[in-house]
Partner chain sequence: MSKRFLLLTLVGLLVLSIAPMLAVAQDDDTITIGFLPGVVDPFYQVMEIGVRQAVEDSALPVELVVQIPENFNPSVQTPILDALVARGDLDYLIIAATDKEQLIAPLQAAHDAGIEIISVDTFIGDGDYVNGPVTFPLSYIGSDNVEGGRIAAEALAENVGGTGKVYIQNVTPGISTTDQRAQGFREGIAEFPDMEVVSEDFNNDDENTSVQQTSATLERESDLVGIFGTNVFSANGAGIAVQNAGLSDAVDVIAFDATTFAVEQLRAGVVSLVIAQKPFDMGYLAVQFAIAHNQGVSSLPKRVPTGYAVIDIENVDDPEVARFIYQVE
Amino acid sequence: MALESQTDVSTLTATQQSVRAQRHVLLTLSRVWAWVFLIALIVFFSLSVSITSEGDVNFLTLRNSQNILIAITPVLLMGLGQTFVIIAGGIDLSVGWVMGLSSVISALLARDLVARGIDPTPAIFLAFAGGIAASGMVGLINGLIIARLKVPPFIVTLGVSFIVRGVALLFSGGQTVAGLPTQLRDFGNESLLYWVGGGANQLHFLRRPEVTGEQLRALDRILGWPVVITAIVVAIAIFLLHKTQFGRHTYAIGGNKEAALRAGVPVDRHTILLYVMSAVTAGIAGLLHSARFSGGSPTAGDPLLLGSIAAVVIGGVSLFGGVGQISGTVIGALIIAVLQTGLVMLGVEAFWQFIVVGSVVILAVLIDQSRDLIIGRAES
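Coordinates for the sequence above, one chain, the form predicted together with the partner chain:
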């Protein structure tokens, strides 16, 4: 009898231990699930692209990595400000057209200032300042109406987005603003580092090497200026959200606005600042658009709005507020871009691409939600 019960106890402990170990693995996995998902996607595309092309095409190349990084810049910039706004329990639907407005204003300024005889470099700086200022104004209007008049952000930013759209179209006359200085084009398309591959294998810093013909094809731009700018904004956003009082207040307002107010958090002022910030990051995206495509386009950001919100949500920011991280938004944007690039490289037909991207967005959010369940269960 005694012996039997002893065996019982030891088996029980063994199962308990294995259950505990399983939980531990699940818990760790669920904390880094977005990374896991991203890496899984990359592995999947690396294998499938190379298999379907019989080794001719590689997914994991320097050039492709740079293509993906460039591709996420506008979505990510819009998503960064949005992350703050959503964590604080709001939403900003105006960022798409704010990006367009900023693109148009900066392009008009750059063109007209250079035409007035101002040197291109200071003209571009002034143009950028103008684009940012215009965006900031829109954010200020959003913030003032939301904070002072207590109108729901969904309504305010939707309404404001219509107005901004009208303004952007008016300023541009409904067409792409052309005739920008070539320095702007260079800023949008050149990079911090250059790698000349194809046997030469040289790394150049800041200055593009003079190459022609075949070597031109072997020239890779590493960390294009838009990527560098975006990386700086990401770093600032991480610092602000996770290291400063500003970030702490953002979470507090999203968690319990009333409590934050009673605790002395300047909720109204903070809310206004959040919408200004959101508009400004979208504005930066607009500047970079003008530079990359050497044209100020009022419609530049409109198609990107939903993608940017998707990136934020995939990254684990709760639309109910209070929860989320900048790194999540970065990974969210990367997941979408890797998916889109991978599907094109696989040669998947366009209509299927829509279906796959949509499904993955839903899947990602579902996994994120069940993550809370897993953590809850594992901790109890």
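Switching conditions: you have the form predicted together with the partner chain, so give me the form predicted on its own.
One chain, no partners, no other molecules: that is all that follows.
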């Protein structure tokens, strides 16, 4: 009897170890699937575009990679603020129109200040400050209503998005604000590095080579200023979320709000700051939009709102709060941009992009739920 008991215990222990190993593998896969999926997309489009396209068309080119980076900057900037808010258990549906408001305010200020004789450089800085201030004010209103009046974030930010939409359209007259200084346009389209194919002195740092006409089309811009600024904001967000008390409080509130309160976390104040941060990052996206397109558009961020939330979800941020990383949001934004760019290069009709991206979002949510299920079973 004793020998049989020992055999049963050893068998049970081996079975438990096998189950734990399987759960560990599944948990690891659920955490890295986005990276694997992104690499698979790049490989797929690199092969398929070169096979199906006529002429010398490739997916993996310097110019195409830079176009992808430029394309993801507004989605990523809005997604960064969303990451903090969603980790804390909230949602911000106003960021799309906050981006539009910031674009309009900054464009109006830049145009009017220069028209009054102020030097373009300080005028642009003042315009940017005005756009950020207007965005932060919207975030402050969101945060105060959510934290102080205890209204659900979904309702508050949805209602505020309509108000901000109306304000942006009123300020712009329903039109794109034009007549901006050329210095602003140059900032939005200049780059840190330039690559000129062929010849000597190919790489230019912080200085656009003197080229005109057809030569300009052959000029490859490397790390445009919008990309550089977005990278700086990403680095700051990573530091805040993973290296500071601010980040620890964000995770604590999303994990268990009542426990965070008992632990002395200033939940209301922190919630207000989170929504201000979300609005400010969306405001930065609006500034860069005005600079890139040399115009302030009130609808600039409207079509990008769902894309920013999709990037956050694809990147592994839990919609239930308490889980997520900035790097995941970056990967999520890259996946969306690579998908859209690759499908366009393959000649796929535009509406299929929505179907594919929506399918990837559903897949991400299913993986997120399976990860929570695995963790729950492991803890039990």
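Everything quoted here is computed from the prediction, not taken from an experiment. Definition used throughout: the rigid core is the maximal C-alpha set that superposes within 1.5 Å between two forms. Residue numbers count along the first chain shown, from 1.
Engineer: Does superposing the core leave residue 344 with a CA shift of 2 Å or more between the two forms?
Structural biologist: Shift of 2 Å or more: no.
Engineer: Return yes or no for residue 353: a CA shift of at least 2 Å between the two forms, with the rigid core superposed?
Structural biologist: Superposed on the core, residue 353 moves its C-alpha 2 Å or more between the two forms.
Engineer: To one decimal place, what C-alpha displacement in Å is found for residue 362 between the two forms with the rigid core superposed?
Structural biologist: Comparing the two forms, residue 362 shifts 2.5 Å at C-alpha.
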